[in-house]
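We begin with a single chain expressed as structure tokens, specifically the form predicted alone.
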Amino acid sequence: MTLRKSVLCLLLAVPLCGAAQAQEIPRYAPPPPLPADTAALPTVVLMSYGGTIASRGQPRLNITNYGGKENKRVDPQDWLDDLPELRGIANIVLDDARGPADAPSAVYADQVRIARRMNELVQDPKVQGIVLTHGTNSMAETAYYLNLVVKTDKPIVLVGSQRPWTGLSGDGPRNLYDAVRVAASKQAWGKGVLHCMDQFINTARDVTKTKAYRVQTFQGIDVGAIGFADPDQVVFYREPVRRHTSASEFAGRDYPALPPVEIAYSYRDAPGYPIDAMVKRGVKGIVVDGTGAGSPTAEQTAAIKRAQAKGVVVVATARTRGGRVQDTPRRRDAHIVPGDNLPPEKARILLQLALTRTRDVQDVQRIFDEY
């Protein structure tokens, strides 16, 4: 064979080899079609309590100033219409738990109503789990309350969004889809009330909002997430060990009202008269959110002693938002209950429920150790 013929054969072979190699690259596999038979799918109740995820804003770039009377709320049916993919993972039953559009938001009466409804829904053997949409400002508090008072092993998942449903690059649709996946997962059973946003799955006890508007806002500050709603599957890596839901001594009961408990914040030179004013108003418990490892000021310490003399139970938390408030000899001598690593708003909820059963400091301490 001449040199010219050899070069020509080589040039013709190169693209053929490239084509053969390109065919070996795996092709993108489209997602499976929605199942025709939904009888085999788990039933998930989708409860709406409003929030940013149920809000509209105009124009689409408006992701911080939305809602109000000028923008119609997102109805639960709108979620199903906008997210037909939900029907591929669960039989969705809608349950509208919103109050009137002009009603005050995030009041305790709403928590009572939602908890009562959930305690009813979980009795239905057809219900696999519940998803509750909620505004992000106080959803961690509602999650922890439900974690203590709803008696079930079934998954209850709270979800919201940092951007309105209509916002450009809104996080609501994906968050809602993932929350339903978690509620439909058998692996989520027995883990108490969960929170799912931005693919992170956190426990109700540990989750805290850390940023005002940014999407990656909810974290379990001390212990991190317990699982993830990854695109291919929902995965869990550990179990919560503190008492909750079916193991809670407060679960399955109705609490139309709770003993009044307030929060006193500590800072340099913080005075004691706010604590005195709380006692005068009839509080039964006070959570003091102290500096450092949970320390009140000298004036607050004196006011705490006056409050305790009138039967008020005092719990100490730390404004550091990380680390435990520990049971030190000084704190024990002062009859102040260390609030572990709970933020003050959650310590308040637990103290309120504890005071429905006892006012003994040692028994309240036992409750904070177990929950």
The other form holds:
Amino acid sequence: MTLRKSVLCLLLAVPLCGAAQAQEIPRYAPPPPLPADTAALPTVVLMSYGGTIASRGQPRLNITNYGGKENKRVDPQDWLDDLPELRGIANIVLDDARGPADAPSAVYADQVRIARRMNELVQDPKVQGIVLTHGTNSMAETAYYLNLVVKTDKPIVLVGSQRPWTGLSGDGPRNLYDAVRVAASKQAWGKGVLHCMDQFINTARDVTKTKAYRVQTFQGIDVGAIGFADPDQVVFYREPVRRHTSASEFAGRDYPALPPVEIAYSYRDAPGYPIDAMVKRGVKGIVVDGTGAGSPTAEQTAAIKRAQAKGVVVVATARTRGGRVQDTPRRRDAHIVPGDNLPPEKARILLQLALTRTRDVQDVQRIFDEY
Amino acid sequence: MNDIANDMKIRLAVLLILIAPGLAVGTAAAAAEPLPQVRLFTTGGTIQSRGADRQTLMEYNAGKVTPQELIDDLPELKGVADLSYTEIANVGSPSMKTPLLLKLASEVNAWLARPEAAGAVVTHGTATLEETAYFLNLVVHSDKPVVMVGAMRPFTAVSRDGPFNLYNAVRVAATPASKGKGVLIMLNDEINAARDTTKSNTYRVETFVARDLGPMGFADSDRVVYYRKPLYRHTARSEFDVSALSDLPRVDISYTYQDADGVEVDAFTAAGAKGIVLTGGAGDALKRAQDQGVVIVMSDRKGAGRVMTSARVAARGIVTADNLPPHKARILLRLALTRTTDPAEIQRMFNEY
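Having seen the form predicted alone, please provide the structure of the form predicted together with its partner chain.
Let us now look at the entire complex, which starts with that chain.
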């Protein structure tokens, strides 16, 4: 109790002592000197789409309830001012991709805008790579979307933070610095859209947020990281073999709207009427996140049959998160596409893109096998 | 015992019928064409061991299983590959010493050089399986798949893991997508890379993990599926050639702990070690060893994460092991010492392999 009281007192007392607006970087050592020839550095576009990494909170112990109207957002220029080290590793070009300050959350229209902008930026021969800051909750979805629709071999690196820019021991500055290093790395080419936080380099397809608040939240549950942004070098051990970016049949085009696809979660006694409701609303596809190896309930199965009769394409994923939903004879007979090891929110994106090209279950199956 | 084996056979057959018409289709289609030729190289281990009774999961010393018995136990293999075998040894991991490694490498290289060869599978005790896997990863000069397999439970045990591991290993070796991925380790449905994978648990069947990087794919019932390709140099792109060698340079490992004083390092040097892998500081003994021409490689005892190089470390002539555990750093150092004793050149090798 005493400890709790004193923490509470600290939380209340610090704002009275004056607001800390800048990033909470220890000021006990100076930034390293810039290289003599910064003109020779690779050009990296730093796109801001906000997120915790672009949020301020008060006091500095506040790492859960930051942002909001009372706290000014971190402008892209603030990152450069707070982290002059960035200019030592790349020629940074800022590109503000944020929506209005009062935008409630990430929406699909933003993804369209970001993808379009990236497809433009990669055409510029001077641009070596792109870093996109993003809130962590849905960044794996945006990463996978970009992995499928941006036509390039250049590195695109998504980065965020678990603690606000002003948080004590904030992870944002190191993450941002590492993401720019990865985007500037020649070794990062041709590996699809990447994700870099906590010094791990993960692939867009396989990375997922696994913990609400810890800084080591992003992991590939089935297949791990492909490299590290270590102090000595950016090092890669693996490359992804599934199709992406320049090898994607969906890449290089604009998708102002995608066919509606919704997700139905499965649990003991899960009823079929939510699926019926989705069909009534006009969905073109449904992802059923089944139990175990991707099994819906009998009621859901009956509703799936009714949906398929209306031409809705159904993909099965597994709520276990680790492991693949397999191509079994029973599933094939039921015309249900196995979602491999994609989580439902990523299977939804792939199904939406697939449905822009085909309604054929076999062809959708091929797409899920290849991407 | 035969009843158990028969029971397992039936269960496997039933499972396959239930879950794998994809395989059945593949088999039927393949019947028109000859099946890929896979050779099984057997060295022994738990997968070829018998226990006194079917509940025995340790100290199973009631006899060995021959390669022919392994194959006869799995008639399902006939649908996957045209399988032949070469018996290298029938020993546990601790007996897999350098002459056997060189013999294995030579036999595998000779087999894969034949145009009709599609791939190779190697049975091995699990305790040092990863060491042999990494060794082969550096000295087999072929893009064709080489798959290491073992078991955590003996041939005679209820719920033994060996048969499905072996079945999957042969499937993986017969799969064209397995080409060019270096030597693979196949247990527990997971396809792991030789370089990155380590035994992480003494008895559990999910023991083989690549702590830093995870598996590269899976041998699932519907198909053998890959998500990753390794980037460090291996097999066909390796510069190491042991075909003319009858032994490898001596390299020893010194484990570090509080109060470790380097007595081991002095003893290794006196025993004629050409290289020593350390997991931490060794005081003045390190310098004494280097003065005798011993090459020092710094690894780590944590089992995950990289040991990084720096100007200061390089200036002391110490080679850093990247994220290789000490026992794998030892294998690379032994091979490196067949070509050079220059720490800078050896550091290049540790950066590339």
